[in-house]
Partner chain sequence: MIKPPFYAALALLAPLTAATAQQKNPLAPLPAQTSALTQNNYGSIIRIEAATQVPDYREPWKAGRFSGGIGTGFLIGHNRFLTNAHVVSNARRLLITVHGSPRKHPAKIVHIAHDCDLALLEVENFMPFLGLTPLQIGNVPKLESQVRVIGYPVGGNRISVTRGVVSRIDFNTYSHSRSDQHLVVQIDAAINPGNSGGPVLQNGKVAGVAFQGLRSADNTGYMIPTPVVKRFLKDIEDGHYDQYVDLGINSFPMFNPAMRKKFGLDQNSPGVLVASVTPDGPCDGVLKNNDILTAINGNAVDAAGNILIDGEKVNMNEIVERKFSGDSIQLNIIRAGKPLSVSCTLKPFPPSRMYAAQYGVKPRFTTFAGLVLQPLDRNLYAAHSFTNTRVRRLFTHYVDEAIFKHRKDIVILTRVLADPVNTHVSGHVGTAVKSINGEKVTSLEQAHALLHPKDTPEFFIIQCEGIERPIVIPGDQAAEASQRTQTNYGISTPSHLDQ
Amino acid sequence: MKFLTFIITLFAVASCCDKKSCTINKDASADDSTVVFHPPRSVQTSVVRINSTLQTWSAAQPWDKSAPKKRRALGALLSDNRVLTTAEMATNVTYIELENADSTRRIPAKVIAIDYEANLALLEPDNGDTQGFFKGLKPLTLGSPAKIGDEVSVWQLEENGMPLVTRATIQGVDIVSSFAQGHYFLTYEVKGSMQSSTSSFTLPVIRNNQLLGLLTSYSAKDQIIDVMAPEIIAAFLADTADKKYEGFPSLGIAISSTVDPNFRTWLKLSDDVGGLYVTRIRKNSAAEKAGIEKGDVIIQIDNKDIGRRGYYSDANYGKLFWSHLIRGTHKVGDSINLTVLRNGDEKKITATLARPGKRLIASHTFDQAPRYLVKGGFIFQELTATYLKAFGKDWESKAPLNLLDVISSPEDYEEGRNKLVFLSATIPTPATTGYERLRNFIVNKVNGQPIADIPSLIKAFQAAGPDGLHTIEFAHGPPKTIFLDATASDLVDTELINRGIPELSRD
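Would you pass me the chain only, in the form predicted in complex with its partner chain?
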């Protein structure tokens, strides 16, 4: 009962404020943390609804798209008719459109820049009456970094276009991965109680009438709202300015903490230093080029002491994880200074930050249609994390072991390969008689040629042996080698097209 009254009150507040004065309405509610305190008009004029239709590709039948999904969110209107939202709203989209607050105007949109790692995307109208759509709308400006304890408001819209504003308090900051797995960025953890409403997949978060960040997730249980920090948004926007989007830099190392006192004694670390133990260096990374070695202990980055757990003291936020010093405060091409201990001796190292190098198995393949080849009924694909994740929630135990091994130890498979090609399934055809059960086999060679990726596989299949047979060699098997009749498989290929496979390959 009480809840119901509260909702009604909130409506009353909103509509009253809509007219003019916008101070806190004292009659509204005893619990003023839910009271509207920002000019609601700016909610309606500075946010736009984003409607996305998303489609991913089928893992089992890579020529097919899966059933479309819809997502609706609120984007922050920026200058020059640009709209900021999260990458999650703009990834794998088949169609994306903008809609104004009261749903009277719509316009198709396009993605002009997207960063899957930082979970940000910038949209622009694509054809249509741009002037008409943006008439009367007022862009937001990006605000400056907040402090722990600051009050912010999260903007939502009711179905009818009425604003819904939640006041919340920044409780902490952390480095969080919100979309592409394994990429961590500065995020505010904000305490506040949100309600469900339309277009709320992601929402603008406002402080002092300026855009502070975007909501990336909300936990109803803990009432914690994760908000992308303005520093990251600023870096993203700056990168988009020259039309050539580069992305956030990386150092290319994996680390382990040095909390364990025995480990510290063994590393000859004195009590007054912290330090991060370098466990892995990615090939062709900034770290490799700068000469950082496995087993080094990083004790300073940009003259900031790194603690035993990897935290440094940030002037604004207090304790922050070291990776923010790389990814959140620099851009590609910047130099950073590191102090490392190698066998107990201090060394100064300067690293030039770069984008992470190409990997055998990319951390994500958003917006990329899977590459494949169908030959005589065999379906060959390039292994991606997306493919393995299609095995479901428990993919790390359910997916085929030999393919999981590639993800966990890619260095064992990198030689001679750009990507890892494997036989993902076998369609029963006259050419694949007896091979129906073969699947998830890693391909080494076809017709004697080493297979580095799908294009090289396609090329290798163009030269069958003199006996009219293709020879396919797998990494493990059994069987390790199988044969496919060239003429029969070509006939099957034609038949498969007749049966509705739109393309036999995608490279």
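Here the structure is a predicted model, which is why all the values come from computation and not from measurement. Residue numbers count along the first chain shown, from 1. Whichever C-alpha set is largest while still superposing within 1.5 Å between the two forms counts as the rigid core. First, how it differs from the form predicted on its own.
- Positional change of I112 between the two forms stays under 2 Å at the C-alpha, relative to the superposed core.
- In this overlay on the rigid core, E436 has a C-alpha that sits less than 2 Å away from its partner position between the two forms.
- Taking the rigid core as fixed, one finds a CA shift for Y387 smaller than 2 Å between the two forms.
Now that we've seen the form predicted in complex with its partner chain, could you pull up the form predicted on its own?
Shown below: the chain alone.
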């Protein structure tokens, strides 16, 4: 593809590595008291290496992809030649393969189920001699939940196939977001000092010779290993049994704590009651259908008292955040019982849990190509959280304020829209002269037609006004309205194709 020399790069999509997204730190030092070598077959017969090639779509140039990246990890071998790994290993993959422990056999693989929110993926061979590849291997079985103080083992493989096993101890349990931000699941916090090794992007964690969970991150500084809990893995695997994966349920609310004493007085909450204040209810959610209202205070879920900060007492783990009662103990279609206070009066509500409905602003767009339109040099896109996060680590302060407002208050923009379309950039062309600095403007109408999404935008541009001009109206200004010469923009579109843009739209 020819490079578009006149496109100004708006920003660089950078990847960062922190506790929640990075695994083995190359500078991590090993403690001889915690790292032991086991006989080779104790590890080699139950794990396989996973090699992935990944490519993400460019936020600045949505018709193009970023440079490919490679990842290498260990997956847990399950029954029926299935391999369990994290979603991070299988998201946006262009190629994925399985490799045995001593690197003598490889076989292409495919993703049969993936959950970006829980950070889990299930693979199986795509083709080839599966019997030859799995000959002599022994699947792991998923173990029961552990408790604080239990010892576990983290399995690694050196490049030469030598197994490396790290003993570690569970020191806490929490609800953690490990991949798709804003989605929290039960996670063990394990103390252990690990060595740098190959295939270590994610690793199986073993207890009593059974699979306990998967390592999702490791902090070399604190020597803390995050491990996805077996309850979450069990629910994921059960959902994959019918080959129609649904995902984890949602109630569909946004909440805030009730710690502030003045706020509690206004809500008419007594000192012996905790509670979570419902700040927003998503359209067509389980909460909306059940009759939960904005302003309600949830004080119980399935007879569990909810504290002022949203925690309840779990019989196995102690204090856990309330979301585990929804996503960690139930599946789609289950009913839950809630007790709420509405204007000081107690009400009992039963809700049937469902998957989250489509949002105005998608929280993630993994494995999805962005929808866009290039017209005369204007680049229009549908706003996503992925686009905003491309502004870097501090995107919540660096991204445009008007677009951040959509993220924080989507209900103010939902009417008449399926997705929010905005002008993301302007390529300097003869058709955009004078508008070169325009970017990050929310589109309301084009040629008098309301814009609900990219398909409606494409349709609106199909016919210009009687004066031969396209009229573009923004939600805010200045400028509130701009004009695009239809003939000039058509000529520019042809030139953009000649200069290297493969497609002017994706709908």
